[in-house]
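We begin with a single chain expressed as structure tokens, specifically the form predicted alone.
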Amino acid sequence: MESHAYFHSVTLDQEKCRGCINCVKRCPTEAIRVRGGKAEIITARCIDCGECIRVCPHHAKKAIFDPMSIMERFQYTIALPAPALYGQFNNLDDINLILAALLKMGFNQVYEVARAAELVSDATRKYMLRPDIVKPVISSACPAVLRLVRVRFPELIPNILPIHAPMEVAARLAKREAMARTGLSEEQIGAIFIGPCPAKVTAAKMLIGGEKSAVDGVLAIQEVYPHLIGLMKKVTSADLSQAGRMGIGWGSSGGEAAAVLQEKYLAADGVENIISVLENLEDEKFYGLDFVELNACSGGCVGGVLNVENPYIAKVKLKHVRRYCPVSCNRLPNDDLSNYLWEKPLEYEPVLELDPDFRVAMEKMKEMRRIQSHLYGLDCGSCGAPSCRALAEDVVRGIATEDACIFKLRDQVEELAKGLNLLAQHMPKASE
């Protein structure tokens, strides 16, 4: 089951860990058990959404991403700030303040990746016209979003946005026009996201849809959101920006299926929900869908775990900044779709699978159900699996016991009473 191939942004941290089961009964894909006291990751299961760093209470899980000194690897350095880093400050009503500061703090260019994605919604849009596209498009924005597409509704692949997310983009972008200015190689300059989840950071490290991302590092918003408050307050006026209201809106729930214009669409978000969704999408409960947008973070890219504000607080704040801003600012020269295309298609991961051999799998199957119409069906968690089906499988799968079962533990137990006691009465009494 384990996937050494895959990296993850999402780590454990075993010391912290108290064996709870908060992960384990949150993690959509089932990823995390608890055995011998203490939660492990499996990583072949595993999206990177971060769900399980936000409802751990003991700081356990962490997200990995890069040091403020990346940018000292590189001649030139480039800042990509994620659209939802300008909903984390109080009483902004200037996006340049920010984009003046990343520069204070070092960086030689800002390329907002509102303004990728911006052109990202004109390719959208004019893939959308293509006739022998499967509807609904379903968005490939959100990383964790693919990821779970791969590995639990390979039957919704076909309909997935075959479109570069904006983040990688705007990277490509970025280092082209800084190449042509500067006349330095792509390797001396590195291209910096400022991200809000550790989806991204993943996404960064195992490109979808191409070979390499021109994306050099991740940072966490909420790693730079202390540097920039004080830079900001030093910032006197300055004309950066080159994105509009449809960029930026990105950053929140909804804000992508609005700058793709399309009339019929469904826009969801948080784990939970967007896993309804796709399993009515893959039982074909909706009709008349043309565009399905999800993000893995409730509220959106602002609800990631590595922002600093309530994304809820952060999506009102978002929508108060964009009110001093253009419709849009940025449009695809032609009709030309090919640099923003991925290179390599998106493929099903069977991590789920009981076997590769169908007749196997079958038996498995089989095995799977008996033995849970032999557990109790509460779902309890003790057993450190996230339901009694969960359990079934893992001791299929060789990774478990039944007896894992407090339930079952405690019938055996009172079994092993009920002979004890039983031989008792059946033993001759000691003499006097």
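Since we're looking at a predicted model, the values are computed, not measured. Positions refer to the first chain, counted from 1. Between two forms, the rigid core is defined as the largest C-alpha subset superposing within 1.5 Å. What changes on going to the form predicted in complex with its partner chain:
- A displacement of less than 2 angstroms separates the C-alpha positions of residue 16 between these two forms, with the rigid core held in common.
- Once you line up the core between these two forms, the Cα of residue 408 ends up 2 Å or more from where it was.
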Second form
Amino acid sequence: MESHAYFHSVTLDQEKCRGCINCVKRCPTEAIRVRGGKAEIITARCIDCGECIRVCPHHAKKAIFDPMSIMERFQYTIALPAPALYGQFNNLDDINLILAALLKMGFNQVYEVARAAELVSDATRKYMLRPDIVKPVISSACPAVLRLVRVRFPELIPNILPIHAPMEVAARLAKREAMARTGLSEEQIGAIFIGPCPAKVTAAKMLIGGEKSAVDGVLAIQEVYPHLIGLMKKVTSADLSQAGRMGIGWGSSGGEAAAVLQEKYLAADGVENIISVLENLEDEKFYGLDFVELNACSGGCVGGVLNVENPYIAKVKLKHVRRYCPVSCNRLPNDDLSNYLWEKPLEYEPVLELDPDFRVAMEKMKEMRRIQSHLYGLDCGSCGAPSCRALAEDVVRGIATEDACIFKLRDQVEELAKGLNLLAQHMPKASE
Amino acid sequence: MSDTIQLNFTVPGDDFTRAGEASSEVKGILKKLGLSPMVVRKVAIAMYEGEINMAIHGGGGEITVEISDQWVQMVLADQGPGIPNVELAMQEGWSTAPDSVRNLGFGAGMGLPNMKKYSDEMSIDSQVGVGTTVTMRVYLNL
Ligand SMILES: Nc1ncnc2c1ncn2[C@@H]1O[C@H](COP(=O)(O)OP(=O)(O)OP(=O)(O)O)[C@@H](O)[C@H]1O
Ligand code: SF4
Ligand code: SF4
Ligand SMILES: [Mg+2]
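With the form predicted alone already on screen, would you show the form predicted in complex with its partner chain?
Shown next: the complete complex, the earlier chain at its head.
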């Protein structure tokens, strides 16, 4: 299993961290603790959702992505712009300007992820016709959702759509085509995603559903944006875009589900909402759904932390810019899904279990409840854990001690003070 | 056999937007114990239905969950109106839920049948005017 050698895009800037516990409280997998005044991420639990980056008032949480200089490593580079990129610009009527500016920036070729998204939509529609699948089918394009399901909702793994995300499909198709056209080898060609979030950075380094990602680097929309703004004024429009409204619609919440062309679908966005939907699906609290689209970011990928624009404004801009596009421009040539299906299944990662041995887990649970009953239940976070329950759990896992609780400590100091007092009373008095 | 873990919950009778909190917490604990997803799901579904019934029909009550190394047992006790005819109540589709509740999506008469289906053992002890106690067990099959 790969769980130990985790690469994560989301990391901490020790210098800037003030240990304020804002992030600790918001992490959906309780992956953050404050120790010695600094936040730490328990990497096996982190799903790269970016919530901690969003809430940190000191900007101490950050996402690692590739520098622009990564382009120099390859003889031939292909830009893979995420649909969310199209939603970042003011008064833009023509997507071709962005694509032309990317070429001007130095890329040899552009392959729109929106184009691959339309192929993935078509593959999804075909997959949905299979008689043996578990419904509702849950979308797999957001890597944070995949990681969340993998650690918290193992029961729902069979529902996950086992089809590669548009980013991956775009990289594979673009590279294959470029190799044939240029005669270059795979290593000489760099497929560089221009993306909205740390989850995608992590997905490019550690692919779920396959051995190795075809994406060679990920640039942040944030970083590329200022360059594009300048260059877009200098380029003239050429007929470059090959994506339609459907593919571009993937950039915001509801776009993927709408493209599946099924009536009975649900689209949820924002990490709290998706957790609640997953809880409900797990308990079969509603049925009759065919497709469930989940995006960890509010608003969908336009809400990713590496964007420039506010998610809801970007959503409107995305709608604006695609209004003259054709509905869809890309379909699978036949019914063969083999290029799209995952090579490797998603596997449950039991990182939240107390112990692999049930009997030991039972003992730990008892101990945990005993400790919890002695804590004050204020969930103040001063101990560095997100709640009193989490501290009790950390104690039985051996990664914290009870006296991390400042109230426990206060009690101990009080006891100590009483003891001292008593001792003082028994001391012989100095003669008057 | 090692002793058990006991969990107690109070289900409010007036506010069934809160029903589901207990089963959700139990689910979290069972997952931490590393029980199979199948067992977790059976418990969660059966318990949620029971919680809703207590809130809607029973006027609220107490739930005691006990976890041993063999089974998870749920005892749901209320002091509500009781069920006059348990056999009838157990039939799929039988419901006395008022329209106000049906409008919220409950009242299909599937709760008790689902509890029976998802638990491995179930018994109902109900007396009109006194209350209802439903006991369910799900075996761990470790
Ligand atoms: N705790 C209880 N106290 C009193 N009556 C109950 C209780 N639980 C169930 N009943 C009676 O049994 C009937 C059937 O219950 P059941 O849970 O199967 O269906 P329902 O609650 O009416 O609808 P659904 O569970 O599908 O939303 C109820 O309508 C009610 O009359
Ligand atoms: S990225 Fe998400 S899961 Fe990872 S530490 Fe931050 S909040 Fe937690
Ligand atoms: S919703 Fe989109 S932007 Fe946000 S984490 Fe998922 S893939 Fe990334
Ligand atoms: Mg019911």
